[in-house]
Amino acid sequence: MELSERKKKILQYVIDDYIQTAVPVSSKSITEKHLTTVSSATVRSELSTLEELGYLMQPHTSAGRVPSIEAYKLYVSELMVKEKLSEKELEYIEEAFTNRSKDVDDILKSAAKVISELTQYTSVALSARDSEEIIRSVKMFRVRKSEALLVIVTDNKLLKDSVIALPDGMTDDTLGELNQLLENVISGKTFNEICSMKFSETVEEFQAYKEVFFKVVEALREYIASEGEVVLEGEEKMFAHPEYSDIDNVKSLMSVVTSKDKLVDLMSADGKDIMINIKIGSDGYDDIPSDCSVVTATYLTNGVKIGTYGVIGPTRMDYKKVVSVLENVGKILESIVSKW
């Protein structure tokens, strides 16, 4: 059944009010706050129809209504009016990234903290592994007599990725020659190109470096094949929501946020722009508790993915605020990273 404009508007009022108060919404409160020219009896009739259609539920006979999972889905797809962030909030986002290092781990943690603080939900950040990202520089820096730190510079990242074992007797001059070989062979290529290349002939004239060279190549392959780093911020914020005053609900949510595999599955997404992905309840997502939602955004700059960020919270989530925060963090973060 196609909903009339009035039914949609009433449903929007119910969801907006319930998100803000966590209290079932009555026909009286709607007529007093939103529809002052419509009778309470008319609103009651519309609420009853919305309940019959599966968009509303009534916890108790004398209580008001609360939204169903289907109502939230319709809300985020059609009814929600995006919220504009204040100048103060936008400045907070800008300041969080201005003059920060270009280290991907630092960016990841800063973004997660900003999102959690502005939304007041638990936030999650997943670093990107993009096989089409171009490697600009690969160098090894000796940290001990028999070990070197592998540092990878791409268009968007500085990765202090692995510690490589060096053969006995390898001098600094020899390490410098190996670094030059790495620059000549690897720089300017994508991770995908490196993973598919055969290097036997390339290093044939550098037999003394062969073992270390292949350790570097293997480290690059392992990096792109691995899952990204997962960062959580604001785990304590879940306890501020009445849904998680129940210990069983807390355990259910904690089973998700404490599992890296589950978080990676929930956060994984593809796209060519800031893409908002909203998963409400457990419909189609076995790892999400039925009273939980996950909202994520995938950020890219210059066509390269720089990470996926999002929030986890109750289905009674302030979606319009969350979406606005994620979009604005993405725009500002992409602008700053592209200038690097």
Second form
There are 2 protein chains.
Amino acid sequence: MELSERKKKILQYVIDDYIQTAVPVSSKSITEKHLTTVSSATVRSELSTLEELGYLMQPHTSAGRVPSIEAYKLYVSELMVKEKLSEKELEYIEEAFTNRSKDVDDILKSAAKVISELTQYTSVALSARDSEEIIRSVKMFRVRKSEALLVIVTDNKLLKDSVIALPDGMTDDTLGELNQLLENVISGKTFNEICSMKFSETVEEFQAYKEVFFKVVEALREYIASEGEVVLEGEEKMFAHPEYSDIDNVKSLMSVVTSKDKLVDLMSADGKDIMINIKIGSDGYDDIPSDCSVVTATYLTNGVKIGTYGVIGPTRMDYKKVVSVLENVGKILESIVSKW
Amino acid sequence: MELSERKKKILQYVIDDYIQTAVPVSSKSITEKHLTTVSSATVRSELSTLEELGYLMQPHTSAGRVPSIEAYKLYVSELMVKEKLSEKELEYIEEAFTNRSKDVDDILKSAAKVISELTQYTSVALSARDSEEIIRSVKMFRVRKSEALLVIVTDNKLLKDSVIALPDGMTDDTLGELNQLLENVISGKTFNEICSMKFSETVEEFQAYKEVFFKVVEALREYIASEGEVVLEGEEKMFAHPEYSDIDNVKSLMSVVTSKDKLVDLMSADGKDIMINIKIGSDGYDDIPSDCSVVTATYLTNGVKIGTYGVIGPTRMDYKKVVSVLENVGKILESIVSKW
DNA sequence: GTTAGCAGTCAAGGGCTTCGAGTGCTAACA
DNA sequence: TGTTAGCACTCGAAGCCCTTGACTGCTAAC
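Having displayed the form predicted on its own, please output the structure of the form predicted together with the DNA.
Below is the entire complex, every chain and molecule, led by the chain shown above.
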């Protein structure tokens, strides 16, 4: 059943007010603040049909109304009026990303911080592992006598993670040859391709150090198989919201937020090309407490995932604010990365 | 005034019991569990003198006794009987550090995790920045056309943090020359020496790219000036302790734990060569809430700081357990690092 | 110095009452 | 048919009182 315009308006008022105040919304307050042309009794009867339709709930008989999960969903998809960020906020975002080292990890941290600061919710950033990303360069640099640092360059990233042990007596020249081989065989391919390749013929000419070669391949495979890095920001911000004055709620949210696995699970967007993804309430996600929402955005440049960012907080979340912040951060992020 | 043996024993019983149960300790429970030879009235009179001396407090008239900050201090320095870790626990520590990449950051994380798991408190690890550490090697590796990765090797660490922009048209040969210069001028010196050096003559021969040279020097100086990395583990563990069933306590502890500056401040050992450092209660440290304790250990190899590790939790902390865990982790850590 | 006995204190918890915000229902009106 | 005023009803929140029980401090005797 399609809701009448007035019902939609009233529902929107209830949700907006509730998001702001965290107090059940009464018929009287609606007629006072928004719908001054009708009486509270009229609103009351509208509210009671909205309740029958499953959009509103009463904590108890003599209380105002509180939105249901259904209502939040409708709100996000239809009712919500997106917020424009203030000049100050836009500047703040801009500033946070200028003069930043171009490292993905740094960007991850900055983004998490900005999002948490502007939304006042706990934010999560997850660096992406996109197996379709093209490897532009793989090189080993000798850092100690028998250790080399493996550096992988892709369009979006510069990885410098694995330290690889070199066999005794490997000369700089041999290392150079090996690097040349790596360049020839691996550069230009995606991680996926590397994973499915065999390399048996490729390395024939290089018997002596094939062991090291396979260590490199192994490191590439391990990288793409591993879950991305997770950054958390503003854990303490949850305390500002009244739902987390109850210790049990804090506990259950904390248990999610401190578990990397659960977070990765939550952040995995189930949408295809949907950029912004909203998970409300228990809604089938076992990992989040039932009164929790997660809003995430996955950013792409040139079709390659650069990361997933989001906030986690009470169902009564300021969705319009969060969505605006995520969209704006996304724009800047993509403009930075695409410059590389 | 020196306490009688019996008073010391009784005080120890009170503290041990209180650490375990979090409930004020009554005279009766002491005679039942520990001092079966005397009556509760006797213990009562001892307790009341211990209270006069400032070692014990009563939450209210008809409650048992609770240790004061003074009592905890005495406990830690004299009364406490150090705990031997179980075989299982020792194995757990051992295992956590085997098959680990030799990266300082990884070790930092592992250590924080182990400490938190074994003590069941929130743990903090702070990677040290020791300006007396000798730089063994500084090298730039070209990763993109106009970007080089700066890798710094010291006895204890492998740093690969800064990406340095190269001027257009810098050839590999020039980069090689620059690396040679870096090797000549910087290797073998401490960070401190680098900071106070001028380099004006050194680079005369290298006018063309002195700009890049100074970027490298700048990166070294920045590194040593920056505060170390902070790793936090087991934030959620604080909820297991009854003092943190009160939301306000959680808030105030969280506000410390989520602020890097405050943590760095707290972790800075004020001891000279004291390895284990205990800060109890408000005790002059503005940053910690008054009912908090911080126990830290600073580990050295070859006289160089490798990091500071510790736990933060309620004043009613299981000091003997924490100290044992920190000591054992320290041993393993040093044996690993000294192998490099 | 130690002990038994007893009176005194105080937090915790259960039950009771009051207060007020907000609703549902109904009858009347446009 | 939609809107409104009025009134009775409901129920959580907060305050209050009382009971209970766990301790202690004190005192007098050993």
